[in-house]
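The chain that follows stands alone, in the form predicted on its own, written as structure tokens.
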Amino acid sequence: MKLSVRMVVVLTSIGLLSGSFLATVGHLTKERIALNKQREIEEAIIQVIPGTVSTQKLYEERDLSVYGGKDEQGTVIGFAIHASGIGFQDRITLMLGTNTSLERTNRLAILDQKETPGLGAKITDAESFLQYWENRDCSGAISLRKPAARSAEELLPSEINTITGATISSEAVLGIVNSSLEHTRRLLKEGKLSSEAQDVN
């Protein structure tokens, strides 16, 4: 057999035996993926409504979520909107909570994001930017403070501070939250928010 022949099965042989190799790792590994995306979406439900003891699937589509959080009696006493879109770099996931009335938001916790190191990427950074969402009016559509202010007692009931130096990424955190509030109140005026879904926990 030439040496081009016998260079090209060779070669033909590991490239099938590393597919398959990739193959049956993927499908081994699927599940277990599943199941920590799943395990992380039911700790950020708690953690952005507080007082959660098992939540609830209300509502799914494509990048958008609504989940209820429920306390030890089974009342939901929050709604978990889960939502992604484009940030700055690359796709922005969150996870935000708000009151049954979507009146007042409690929390919001971001789940995934590629913004830029040490300016977009404090979107996930208490102090300087998850802290100002914490009991907000959210009956209207949420404003962004340009310039920041220098302390939450300075922004109004539905303001939020933005990150100085990453005003687009904060703008594109505050463009996924109206936009997945808008979308949930009408799902909760039309009473597509079901509470016959069935349990995440």
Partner chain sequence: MTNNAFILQSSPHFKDKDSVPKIMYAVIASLVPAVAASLYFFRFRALVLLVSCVATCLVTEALFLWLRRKPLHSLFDGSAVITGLLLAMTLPPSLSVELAIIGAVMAIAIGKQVFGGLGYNIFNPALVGRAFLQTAFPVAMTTWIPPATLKIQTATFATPLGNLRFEDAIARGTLTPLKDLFTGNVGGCLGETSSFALILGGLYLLSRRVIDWRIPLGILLSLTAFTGAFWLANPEKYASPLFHILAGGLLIGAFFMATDMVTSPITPLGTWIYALGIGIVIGLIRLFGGFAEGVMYSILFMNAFVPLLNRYTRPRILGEGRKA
Given for the second form:
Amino acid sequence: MKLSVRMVVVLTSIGLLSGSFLATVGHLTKERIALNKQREIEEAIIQVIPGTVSTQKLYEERDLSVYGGKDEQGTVIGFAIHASGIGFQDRITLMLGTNTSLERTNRLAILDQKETPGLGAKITDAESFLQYWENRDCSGAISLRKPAARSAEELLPSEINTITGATISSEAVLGIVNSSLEHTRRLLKEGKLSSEAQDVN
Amino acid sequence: MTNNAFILQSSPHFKDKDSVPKIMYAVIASLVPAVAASLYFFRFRALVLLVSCVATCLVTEALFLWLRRKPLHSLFDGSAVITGLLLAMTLPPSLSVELAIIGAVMAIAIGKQVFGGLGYNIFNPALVGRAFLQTAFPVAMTTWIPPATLKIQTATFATPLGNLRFEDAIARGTLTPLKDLFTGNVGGCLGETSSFALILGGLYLLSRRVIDWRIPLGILLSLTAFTGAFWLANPEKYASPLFHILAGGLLIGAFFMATDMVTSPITPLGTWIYALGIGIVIGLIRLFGGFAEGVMYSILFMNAFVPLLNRYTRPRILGEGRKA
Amino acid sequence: MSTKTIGQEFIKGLWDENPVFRQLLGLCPTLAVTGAVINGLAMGLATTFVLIFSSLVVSSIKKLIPSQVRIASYIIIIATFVTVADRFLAAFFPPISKNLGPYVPLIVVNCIILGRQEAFSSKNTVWRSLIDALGMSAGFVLAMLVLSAIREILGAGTFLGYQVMGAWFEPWIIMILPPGAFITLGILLALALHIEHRTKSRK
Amino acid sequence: MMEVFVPVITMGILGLLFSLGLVFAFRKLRVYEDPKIEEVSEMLPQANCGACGYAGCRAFAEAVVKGETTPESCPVSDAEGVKQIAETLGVTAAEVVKKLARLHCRGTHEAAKDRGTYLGISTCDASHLVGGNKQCSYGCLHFGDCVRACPFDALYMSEEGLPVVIEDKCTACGKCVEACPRNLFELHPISQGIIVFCRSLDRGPVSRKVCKNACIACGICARACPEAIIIENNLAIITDYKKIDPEKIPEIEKCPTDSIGRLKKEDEG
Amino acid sequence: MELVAIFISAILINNFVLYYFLGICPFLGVSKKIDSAFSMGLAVTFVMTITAVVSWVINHWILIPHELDYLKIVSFILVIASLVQLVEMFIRKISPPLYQALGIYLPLITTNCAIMGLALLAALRDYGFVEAVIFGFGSGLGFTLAIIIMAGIREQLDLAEVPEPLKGAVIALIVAGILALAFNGFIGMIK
Amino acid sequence: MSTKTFPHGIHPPEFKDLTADKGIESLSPPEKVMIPLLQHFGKPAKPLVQKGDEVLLGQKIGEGQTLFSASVHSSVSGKVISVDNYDHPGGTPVPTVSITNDGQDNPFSEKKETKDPFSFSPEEIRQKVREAGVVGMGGAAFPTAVKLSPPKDKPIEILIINGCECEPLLTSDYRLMLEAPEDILKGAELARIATGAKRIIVGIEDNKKKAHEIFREKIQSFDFDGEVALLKTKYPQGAEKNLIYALLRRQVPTGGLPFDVGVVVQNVGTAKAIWEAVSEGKPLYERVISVSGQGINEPKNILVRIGTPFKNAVEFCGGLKEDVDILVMGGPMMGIVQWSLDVPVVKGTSGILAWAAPRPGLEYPCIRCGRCVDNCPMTLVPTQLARYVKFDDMSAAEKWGVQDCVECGCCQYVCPSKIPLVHWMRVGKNRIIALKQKKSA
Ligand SMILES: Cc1cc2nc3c(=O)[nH]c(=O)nc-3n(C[C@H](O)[C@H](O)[C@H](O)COP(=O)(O)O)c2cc1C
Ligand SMILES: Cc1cc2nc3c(=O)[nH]c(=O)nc-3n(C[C@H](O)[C@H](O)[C@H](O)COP(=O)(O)O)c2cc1C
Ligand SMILES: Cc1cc2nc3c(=O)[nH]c(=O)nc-3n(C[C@H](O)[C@H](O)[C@H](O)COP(=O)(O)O)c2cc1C
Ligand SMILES: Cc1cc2nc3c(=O)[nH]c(=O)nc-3n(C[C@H](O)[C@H](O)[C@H](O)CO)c2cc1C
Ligand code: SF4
Ligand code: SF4
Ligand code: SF4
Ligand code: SF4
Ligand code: FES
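Complement to the form predicted on its own: the form predicted in complex with its partner chain:
And the full complex, kicking off with our chain again.
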């Protein structure tokens, strides 16, 4: 066989073989991977909206999705805002649970971050950061207490304590939360969050 | 005409009396006011940190000299003492001694000796040590205590720059007064607080021609221009150039650290670019970066360019480029 | 064609031709994922998997491939196995997969793997290639383990997540950050060279 | 069905395109390189010493293949290696005579006095520039430039302060000859019987004063073997090594300062 | 603004070499001389920019529409490899000196983590076309900056009494560590 | 009056007061002279005499063969005792003619020039200068006849007479300027005629105000276009390229000669020698030297015959002090160390200096202080050059201009690390020359 022809044939057939092999593997793992992703989101929603039994995606765009957490009756008991933005080093992705009027927060979960371990990474830490997000007043903008207050009682209802030594990460989270809350509020007003209209599942 | 042992050497046979140890000891002498100020403001903490850093630097240096089978007289050239002193001067007074010792070991080991010791290092050793500590122990390195003269008790205390950057000091009207910055009655690293003491030492070095005047001047000029432009545009948001010059590590950096001969360019043009570059990077970091202070990073960053600067700014030789 | 015994073929990967310490290959993943032992280990194993299977395939079909498309074919073969590894991790160990990020797909360009196909599998029998791949992988895993152990212990005070340093220990965060990675690897390399020098001069 | 079909087709097309690209590149863009260059290069010692006059072994290999030079011009290759290369290229190799570097000086620390306190750079060429650290203006300066120049570790500085050639290691690359600012090394065939261990052109009384082992131009050797040895410029010179009659060697070795004769034990490694 | 942020970040903050550890082999291998470092930097920048374009096209026109996510690795590497090979042969043909300067590292670009990493990161971050190109170009410049600085330092270190066991890769790694420290100063600048 | 100068340079201590006020004394010729056949820049002269020959004072004993060579003359009358290698103050032995003095000083040529020297043609002047073996006495010992023959395509505008004597300790040029200003100016006029220059500038440093005044006065009586310029006292004001820059703001191209900018520079001593050669046909067989330094008992300026051993000159000046440990021919900045007093005075010897050197400072690695860069009058980067040479990167050293170094020593003078920078430069230049020779071979 001529060399060039052999080159073409060999490569093409290796390509074909690999393609079919991968198709099989891809097929076998596809579901599981999708499931993993979905489960991650779902678990987060359940975490930030206690009492959730089932979930529903209400809105989606780049860097912002809103889910509804439903109770056994299927009524939406809170929103879970999935948003991301730039932190100290890299993107921070978080999930914030609120009540349906978007006036009180439920809980905050950090899904993905690459902040400095032991410093910015404390935003994933309940003790030093996440606890302050429970049950805050979010009818207006939430603000940061700097320097940090000694105890949670000292904080105003709409205040969050900074992490000492990681103001930037704290501010970044705050920024993401405030802007996505704002956005969501607008969506709600415009009626784009109607649970019936966009039933994904 | 008795002896038969004349000296054999190449010309010249006259030499200036200045020497490396003399230069180094002049720098140490120029640091005396700043050291005194640090002892005054931070008392025992300052003493402990200064002593442990200098001692650790000397021990580490001696260890490496021994390992490399180099003459031990280099230990007394004063450079390791300076590294120790300057490292200590740039540490927060509350830092524990163990961490200071780690920093000092790193300063000499990976900042200086791995490159071949005095004269060969690319980066400023004291700042390598400090950068190591800052990255290894960011919390300890940004925990500040008030100077002993303030007689207040607080758990957290911000430096003037931290105050400016993270606590909206201008808006809240709590910007540190320039007078305090000048005398040093503020929080901060051991040796950076008293601008007065630093200027004194810097002027001494300039007058003895130990340091290249272009470096402090270039840094001050470019920082003034950079911060000045923003300040003029929006004084509600940005602090004045004078504040930026007196606050933080700028003066100690401009007079004592950027001027380290080993890690700064040898050509005049290169020196200008280096100095202006440092000022601008400081401005960038202070105004827009994640840190309140950028002196250390900007000096290290520009250190990295020094070999390139030296190479591409070679002065024109007398008669070069003229047609023969 | 190699003339070593099977034992030597395996052992060489551990030290004499250790891909990381001696050949300076595959440094990117070595530096990137060794912040924690679990990541280093996972990466090592994933690489092992890819190395072994691609060596097997390459050495068994080496005769069929014209040398001009050699590299291209190897790449496809390697990429196939990398995809398998990547999908596997994503499906069954999602947290690790997330930690390793793009570095698992990057195994495809790990110099060790292509280098081995080029230098060894394309010239040796299936059996020898397998042993070689095992040896190299062992060397790689070893390097990852040493590096990540040092970095995790110093940088977080833990080993595989278990606290090993006392409460007095203040973690050196720098060790899990990029500068620490470079410096630690530099120091380890210096040690390796030093040991090598010692044993050589003794010989 | 599509789920399997699409990826297979995609990969097939990719492979096809890729191979077509390669074929194209292979045909149109390839730069020819003689495979022999690689081959010859592999046979060379890879010392990259440059003694052949080329920038390293690979450059030499290129030159050999192009016929610009001959295999035996590599001073480092042994006869075996040269033959191998020659065979590869199909040319015949000339016979190689093994040579060794020899030092023409016996001015040890003890024999040759210092001029004064030398405070310059510790290399021979630097010292030579200021007249040298030894009273003798012709002898070894002891700083070992030659030792550092030898790419084969075939030289070391003896306790007495002279460089010594380790015969097994010396490849006659000539680096030491080049390195010595006083030109004290020369390459001699390994079988060489007698050589002059001095290069001093000083008058007898002067050389006697500055070095115990210097040639004082007394002429004993020249008288013993006038066919091959003459005195010129205050120094004994062997004009033709081949003409030295072995029988006369004992006569020649009567040199009062031992500066001519056979190699001694201590001159060898 | 977003684009500027991506660009600056790729050069100074999330530098490919100093932050992501991608392309370490050429970073250590071709940084001995400034001139070759510079050519290598340019070659990488060039290839990175093209890669950004090509991988975006593949990803958005072929892989995503057909849900062929699992072919990402294979197709990226194949296309990149063939592309680089073409570039390499092209350079070899038109400029032998340039080819000589880059030596064996040109083929290494093919299997360079930086290139592949770029394609994967751009896909992972869901960049739009223009963003991806800016990201590719900026990352290439970041690589070039790092390797040139490194080469400058190493040329200087050729004239230093670096202890014997630390010469070469060891000191280069330590310098890279300190460089990474110095570049840390820019962290947080992009928000 | 404004003083001119050049950028960079240094101010070493001068110590000129040791001999500045001492008139030139003559040293009687020694019993034996050793006259090297190489006393100039270039190839050695070919010996014209053999062992046993009788020679007369001023008789030519060595013939300059090539263009870059100069003839050598006997400085005494007597008998040749040997022609072979002998130690030279330059460091390495060279072929030397040794002559015993018969004490008669019988001159070789009786005939005095009768023609007006200023009526000679340029070629005649050059011929006489060449015949007399005149070489530059400012240091480089460049054959003067060559300097007086500028190439056709490089017209000479200006002749500079170099009266700077910027080296510390030396005062021989100064004394000459005080004691023989007319001879110098006449020699200058001859050189001007030979080179076809239009103008003469005499450059004198402002630490020699007296010489400056005398010259300003004397020059009035000459009818050439001349000027006496005052220069700042700074080392190396006398270095040709810097002097030209200081006086004319012209830069001699790298690797070029003053010819290239229409200038010729001659030392004051050389000017006097030119006058004597042309007007009297007197060969260069004696010269004025300063014997000075804190290690000399009675420092003096003396007129000595070429070939006189240093020992005689030093003993005439009271001998060496006990603690002397450095002996130098030339100035302390550029001079060459000597290890014995047996070497002869040569045409290029401007002084014999001795002093007790302070204990040498320890050498430290270069701390990159940049002082060498700030002080190099050639605007080189000495520290980098030294490193390139040390680590044997000759092509980089060449690119950075090691060959433009004039070895003035400013860099090493100021270096706090006590690095033998000039030594490195010299090693570097030497290695480059060797490499070039090897390549062309
Ligand atoms: C190596 C290093 C990593 C850091 N990482 C973070 C981080 O992840 N998040 C953060 O907010 N600040 C981080 N910082 C600190 C910031 O630069 C800055 O000093 C801090 O945000 C100021 O906050 P404070 O006012 O609470 O001290 C880091 C500092 C260093 C030296
Ligand atoms: C010479 C010098 C350089 C310094 N460089 C830095 C620096 O680059 N980054 C930094 O965070 N602190 C640096 N410091 C410490 C700061 O001046 C200041 O004390 C501290 O950064 C303020 O803390 P904050 O970061 O919490 O605001 C430096 C101090 C000195 C004396
Ligand atoms: C550093 C240096 C210093 C010099 N100083 C003098 C000097 O002071 N006086 C002088 O006549 N020549 C001095 N020269 C020599 C001059 O450059 C030049 O060669 C000389 O004046 C030419 O005249 P000549 O050929 O008559 O000697 C010096 C040269 C150098 C390199
Ligand atoms: C003006 C001057 C400034 C110096 N600054 C520093 C410094 O900032 N950090 C340091 O470690 N050493 C400093 N040194 C000491 C010394 O130069 C330094 O340790 C060298 O970098 C070691 O090779 C300084 C020395 C001088 C003369
Ligand atoms: S340098 Fe001299 S001793 Fe060494 S191998 Fe070459 S010829 Fe022999
Ligand atoms: S180079 Fe020459 S002078 Fe120097 S040690 Fe060797 S033989 Fe002696
Ligand atoms: S480098 Fe040469 S010209 Fe420059 S100061 Fe030094 S000796 Fe003088
Ligand atoms: S003066 Fe000396 S120490 Fe300073 S830069 Fe020059 S060589 Fe280095
Ligand atoms: S492993 Fe990253 S470039 Fe080699």
